[in-house]
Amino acid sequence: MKKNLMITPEGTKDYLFEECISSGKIQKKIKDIFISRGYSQVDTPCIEFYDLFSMEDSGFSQETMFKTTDNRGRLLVMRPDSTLPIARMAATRLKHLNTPLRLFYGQSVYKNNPTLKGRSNEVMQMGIELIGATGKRADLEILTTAIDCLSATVEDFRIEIGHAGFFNALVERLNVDPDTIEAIRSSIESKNYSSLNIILDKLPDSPQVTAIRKLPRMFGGEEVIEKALKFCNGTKAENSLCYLKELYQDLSILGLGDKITIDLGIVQQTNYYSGIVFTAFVTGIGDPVISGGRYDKLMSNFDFPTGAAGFAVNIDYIAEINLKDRRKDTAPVPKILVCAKDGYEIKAIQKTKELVAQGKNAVFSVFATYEEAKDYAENAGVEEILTVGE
C-alpha cells in the first residue's frame, strides 16, 4: 500500500475555494501597485543550480534547502529565494539595459523548516528589485512601495526599520571567526538573550559587545537612535544609524509615525544586506508578511557591482488574514443553473455565456436529467434553475 498516497509532503498544503480566491485577489492589488510604479515582471526557473545559492553572501544554509541533481549529476535546488536568481538575470540577460532595473516577480519559494513551527516549506511570494540605485531616493521608493502594498491588502500593520550596516560596524571590532558572528546573528534574530549572553560572556567586555547585548531590545523612536550613538566607536557605525534616522523623519512625513519602529536587533541574512533592513507585520500573524532591504554587496558576485534593493511580500499570510472567520472548505455555489433539453446543450451554454456577460452567477449543468439537475440544487442552494428547449 502507498502509505503517502493521500496526503501532502510536511509544509505543504492543498489550497481551496476561497482560499485560491483571496489570494489571487492580493496578487492582482499588489501587481497593479508595482505596475503603477514602473515595474516590469520577470519569472525565473522553480529549479537552479546549487551554486547560486551557496555564495558566501547567499545567506542560506545547505539544510534549509531542497536538493536533486540533474541527467549531468550536477546539484540543482528548489529556489528558496526570488532575488538571488532575478540579480543572476539582470547580471547577464538584462545587464545591456539602461539602469536602474524596476523588476517584479510572483512566485513561490521553497525552504526546508526541520522543526516547522507553524511555517510552510512553500510559500507564494510577491517582490520587487530595484537594480543599479543607490542612495536615500532608492530606499525611499522600496519602502514607500512596502508601505503601499500593506495598505492595500491589509487594515492594520507596522514596519520596522533597521540597518545591517550598524551591526557590521559592531562584529568587525569583536575579532572572532564568522561562525561566532553567525551564532551572535542567529540568537539576536531569534530573540533568543539566553544564548547570546552565553556566547557574548566568552568576550572581552567593550562597548561593542555591550550594544550587541543590548540589541535585541534596541526598538521605538528616534530616542533608539540617541542610545546607540553612545556606544559609537566609528563612523560606521554613526553613519548607519544617523542615516536611519533621517529615513525614519522622511516617512514619518507620510502620517505613518505610529506604524513605523525602529528596530536595530533586525539583523537577519547579515551578509546578504548592506544597508537598510525592514520587515513588517500584522496583527494576528507572529511571522513578518514583508521582509526586504538594500544588498549592494550581492550584486559583485555576478560580475555586475551596482547597488540594489528589494522585499518580498508572503502572499499566504495576507491572505490568511484576509480569510479570518471565513469558511476555506465551501465551494462557491452558483445563483443560476441553466438546464438543457435533449438537443439544446449548444443553445443552452450559449443561453450561460450570454447570462454571464451580463454580470450573472450561472452555469451550465452537465446533469443527464432534469431531476438530477433540481436534486443538485435544492442540496446545493442554488436560486434559479432556467431550462433551454421547447
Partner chain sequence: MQPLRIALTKGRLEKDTIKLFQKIGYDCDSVVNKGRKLILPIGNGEIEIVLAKAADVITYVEHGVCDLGVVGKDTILEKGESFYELFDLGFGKCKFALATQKGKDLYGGYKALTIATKYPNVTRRFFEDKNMDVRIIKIEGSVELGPLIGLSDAIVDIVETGSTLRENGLEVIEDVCPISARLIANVVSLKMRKQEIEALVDLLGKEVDA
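Given the form predicted on its own, state the structure of the form predicted in complex with the partner chain.
Just the single chain follows, nothing else.
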C-alpha cells in the first residue's frame, strides 16, 4: 500500500509564515476585544462524545462529523462546533457560579465536507457565549461585540439580523405536519421561491401563507420590518418583528448605515436558536464569516434552563482577506548573520541577543565555516555578515 507520507488529508493544509502572522494578528485583536468586554477564556477538548452533537435539534448530521471510538467502544467526534461543549461545561462545572457567565474561546472546529469541493475541514474559530442572561441588553451586548470584531478586522462587511421566533410563530398557525414545515423552512433558507410556492399553493389561503410566501425576499433595511408588520397584525410573529425593530433602531446609533440589515428569511436548521439569529458577510468570501444567535432552549437539554447567546468568528476567512494583497510567498530571511570564530560561539550568541534587543533582525550562524555562511548569505539575500572573535 502506498503510504501517505508527503501529503496532508483533503481539506487541511500547513499554514506558513505570513499566514500564521496574519491569523495571529486577527486572533490577538479579537481576543483583546473579548477581554475588554469582560469575557474569560476557556478551552474544550478536541474530542467529545458523539451524543453531545447528536441531540435532537443540534443540526449536525452524522456524515459531516469525524468519528473515532474510545477504549470502551463509545463513539467520539472531533468537535464540529464549540457552543455545545461550552453549554455542557456551563451546565456542569460552572453551574454554581454567579451568572451571567461571559466565556470566550479560540479553537479549531472540524467538518468532514464532501470531497473535491475545495472547502476546509479544519477551521479556526473564536467566539463568545453569554450564559445566564436574556433580554434586549444581552442581545445588544452580543451584537455590538460581533460588530466590534468586524470593524477591527475587515473594511467592508454586512451583518444581518433575523429572529427565529418570527418563522416559528408563522408556521405554528398553519396547522401542518412537521415534514411540511421542514420543507417550507428549507425552501426559505435556500431562497427557493419556486419550491416554496409549490408547497404553499396546496394550503388554504391565510394571512400566514401570504406572509410566508414573501419571506425569502424579506431582507434589507428597516422597511422590511414595516412591510412584514402589515401582514402580521395581531399575531405572535408581530412581537418578534417589534423586537427586531427596536434592536435595529438601537443599533442605528452606531452610525453603520446599511452595514446592518434585517433578514426575516434566516431560518437555520439548528433549531436550538430561539431568539435573534445573525450572520455577517464580507466581500470576496463566499460564506458567512460570523454566525450566532440566542439559544435559550438548548440549555434545558443539559438540565440548566437559562438564557444564552453567542457567536463564532471564522478566523481563517478573515486572515485570508487580510492577507490577499500582502502575500509574499518568500521565506523569511534575517538581515544580519552573526558568525562565530572557533571557541567564540557563546560570545556570538550573546552578541546576537544584544543586536536583537536593539531591534535589529539578526540570527546566530549555525554553519560550521565562514565560507558556508557566506554562500548562504549571498543566495538567500542576507545583507550583512558579522564575525565575532578575539
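Between two forms, the rigid core is the largest collection of C-alphas that superpose within 1.5 Å. Residue numbers count along the first chain shown, from 1. Since we're looking at a predicted model, the values are computed, not measured.
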{"property": "S291 C-alpha shift between the two forms of 2 Å or more, rigid core reference", "result": "no"}
{"property": "P305 C-alpha moves between the two forms by 2 Å or more, core aligned", "result": "no"}
{"property": "Core-superposed comparison between the two forms, R213 Cα displacement 2 Å or beyond", "result": "yes"}
